[in-house]
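Shown here is one chain on its own, the form predicted alone, set out as structure tokens.
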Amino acid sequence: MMRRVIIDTDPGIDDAIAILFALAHPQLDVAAITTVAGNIGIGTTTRNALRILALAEQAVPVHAGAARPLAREHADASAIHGRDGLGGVAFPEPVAPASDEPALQALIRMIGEAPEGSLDILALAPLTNIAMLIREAPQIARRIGRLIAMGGAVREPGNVGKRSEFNIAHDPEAAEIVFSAGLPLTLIPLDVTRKVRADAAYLERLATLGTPQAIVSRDLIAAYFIGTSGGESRPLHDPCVPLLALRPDLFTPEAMRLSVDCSQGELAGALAPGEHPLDVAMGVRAQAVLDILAETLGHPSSPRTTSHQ
């Protein structure tokens, strides 16, 4: 079944392939992309959302949003992904500007236009944008059909502190908004993702595959050999959420209830039992995972193009 699906991204290596995938499978239709900042500043994650849509050959909307976070100052991730944001790999130019119409108020009419629960929204980023959106508009919100959100660490150590995830670290007061809002929200964390990595033989598919979107997914997962030890790439968090969409049957929720620490010290963006009710992935059956992700970046669908301006 189709799902119409908005992406909030800050790309971002693992952002990118997750991107390629959504838009190469049929049964998504990525209505709109939005930007923040995270991984890098917003003026690099939205014009590397253009670029990922050039290499697509998809013409889809792009609203860039948030410069910072709520209540802190940015803090990127460029060590990991490079001053490009893209590990260096080579995208082609944006075909089409990004659109005038910001995050905020693309969302609000993009939710308030569809009929009532039937855009997802995939959040690949700090939760800043969602945030804004809760906060100006929670009637709105409310008519959001799915929100899955790549972030956070339940019983793994952190990635950017003892217990804290970057996603959730770079703006703790959005995430605690979002968790609280009561949103049809599903949390993919740390606990999940560090299961999905690739090794030399999955470039090797990537490679074969031919596609453009699996050989620059190739040379993505490759940069994120740098700085590894042993035989496999850094987590690829990102690609989770689209797969989680559609499919599933492949994760493990559990329930919980959690609250984020907003504290200034080294446990800001930490998880801990709280007040707030969430699913959580905390398994998946990560070889069908990366099964699923390399068989569609090799068979893409036809280029599209939106009317969802």
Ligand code: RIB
Given for the second form:
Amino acid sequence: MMRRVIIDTDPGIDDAIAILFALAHPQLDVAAITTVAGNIGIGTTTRNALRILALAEQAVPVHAGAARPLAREHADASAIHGRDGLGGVAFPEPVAPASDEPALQALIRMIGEAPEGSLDILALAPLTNIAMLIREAPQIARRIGRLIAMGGAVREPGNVGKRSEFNIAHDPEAAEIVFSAGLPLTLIPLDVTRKVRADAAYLERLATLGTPQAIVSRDLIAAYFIGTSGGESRPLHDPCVPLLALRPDLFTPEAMRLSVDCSQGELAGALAPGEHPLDVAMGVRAQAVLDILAETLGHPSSPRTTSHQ
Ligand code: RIB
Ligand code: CA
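If the structure you just shared is the form predicted alone, then what does the corresponding form predicted together with ligand RIB look like?
And the full complex, kicking off with our chain again.
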């Protein structure tokens, strides 16, 4: 069944793979991409979204969003994603500019115009844009179908602090607003994404598939090997989001009540037992996820020009 989605993202190496996968899959209709500063600054994340679309030869509106967290300084992850945010991997130049309509206005317009519950949000980044939507137009936010977000660490150590994960720690106030809004939120924490990694054989498999999407994803993952043991890539965090949207059966959800640490200390962004009920993916059939990722990148559905504006 076709699902219409908006991808909120800070591309970013793993974001790029997730976006290429979503664009390539026949059951996902990417209606728009909204960007946020996150990994590498709003100018670069927005330009990278346009470059990824150029590579996939797809016309999807891109709307630039928040240039900084709600209430903190911006701290990027360029050490992981490289100065260009895409690990130095060759991508085409953008073939179209970003829309003049900012992300917040686009989210309000598109969700307001869509039949209630028909539009899902795939959140691959700090939740600043989504929190602004909830704050600015709560009645519109309640029309969202599913909100699936990569973020947090439950039983796993963090990746930017001993208990905090980048997307949540970058903007804890935004995460707390999103968690407490009562939206149909599924969170995919490091507990799951750290189980989804590529090895050298997987890179070979992608290279053999031969499509631009598969070859570039191979190069992106190779860039993600840098700084690891060399035996396997860093976790493929963000691709888990569109994969759960399509195949929730490959993930094991647990109902939890969580809150976000919004202190200024080293625990900022840590998840703790709290009051907000949400589904948290805590298990995954990682090989099945990797297989679908490779097969889809190797057999992208025909490019569509998106009529959505
Ligand atoms: O912690 C992983 C998350 O932070 C991913 O979304 C990655 O792209 C970075 O933004
Ligand atoms: Ca990301």
